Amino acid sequence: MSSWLPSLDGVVQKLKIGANVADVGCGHGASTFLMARAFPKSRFYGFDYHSGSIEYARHVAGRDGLLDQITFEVASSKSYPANGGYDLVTFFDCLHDMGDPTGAAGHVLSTLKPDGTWMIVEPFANDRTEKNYNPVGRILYSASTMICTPASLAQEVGAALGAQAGEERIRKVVTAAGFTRFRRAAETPFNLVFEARP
């Protein structure tokens, strides 16, 4: 994550000074507790459907002291709420397993402030399916059977992208939505990482 951010037009300047952030999907915090941590000034909140995982997120932020900068609630991507909306908005490895990603994407572009960011980081994957051939690719495509792709399905729309969606059905997603700007922003050998903006 430590090179993912600064691969944002402006972002990190926001969070050192004091940013306002989402982090939709955030599960048991660890995502959410990395950025905390690296920007004292900022104010977080963590979102995720499963009460079991914000139970513990709580916990943890409670017992680390990051209560006073990190709020964790019950939420989906589609109704969590604005809190005055965000400078920045992530989610991580969890676009691709809802079932309305394009309800998803707008709720975002709802939330956001005018200049605000929406980091999507997503499982590596190539647009061509040949091209996803490879020891990741293959790897990828196993999760995406038994546990993306289902997961989409048993949702509301069932638009199951899976783990290996590529650029362009993101971008497809996120333009959909009413976003103007999309670009990779950053990749690694297993994610790539993409801004949004209004």
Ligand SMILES: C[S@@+](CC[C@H](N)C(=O)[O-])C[C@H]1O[C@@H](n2cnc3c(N)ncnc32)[C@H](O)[C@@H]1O
Given for the second form:
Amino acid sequence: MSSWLPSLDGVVQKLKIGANVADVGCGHGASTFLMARAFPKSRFYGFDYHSGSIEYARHVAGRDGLLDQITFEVASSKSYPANGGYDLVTFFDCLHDMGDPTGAAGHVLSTLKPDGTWMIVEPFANDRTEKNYNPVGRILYSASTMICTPASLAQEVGAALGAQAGEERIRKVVTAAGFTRFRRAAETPFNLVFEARP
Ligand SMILES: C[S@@+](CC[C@H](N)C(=O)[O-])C[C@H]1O[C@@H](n2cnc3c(N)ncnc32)[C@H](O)[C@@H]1O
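Okay, that is the form predicted alone; can I get the form predicted in complex with the ligand now?
Starting with the chain above, the whole complex follows.
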């Protein structure tokens, strides 16, 4: 995370001054807490469609005295509220789990400020299947078969991108929804970090 946010154009400066941020598919809020602690002047909203996860995240926020800075709400990626528009929307390891990633991308576009940024963190994957025949690909394809793909198929549309979607597939989803700019901003052996702008 300490190198991912700085890889995005102008985002850290906004977070330092005080930005409005949505962390979508936040699960237990691990990423939301990391960002909120690093940028105390910014306001964070964590959304996930799984109520048990949001309950847990709210409990931790209350325990750690962060309820003034973070609001956790049960909401899907296609219906979370705009709260006046976001400077930054983050999706950590969850776009590929969604049934309708293009629908979610369209909703992100409608909730971002005109100069806002969408950060998408996805598991590392190459575009061609045979290029993923390596130890990381084997682990991620296994997890994807057991978790990510069924999660997506259980939702409307059921796009089933899977954990090994790759950059070109993600680019198609993002640009089909109307984003005009998309680039790989950072990578690690396990993750790809993309920046999408309106
Ligand atoms: C692999 S987990 C990642 C959780 C968290 N972002 C993290 O990095 O720890 C994927 C998350 O996406 C959420 N999710 C899947 N489909 C969703 C949807 N349509 N709307 C909102 N959240 C969704 C799941 O409930 C789950 O918490």
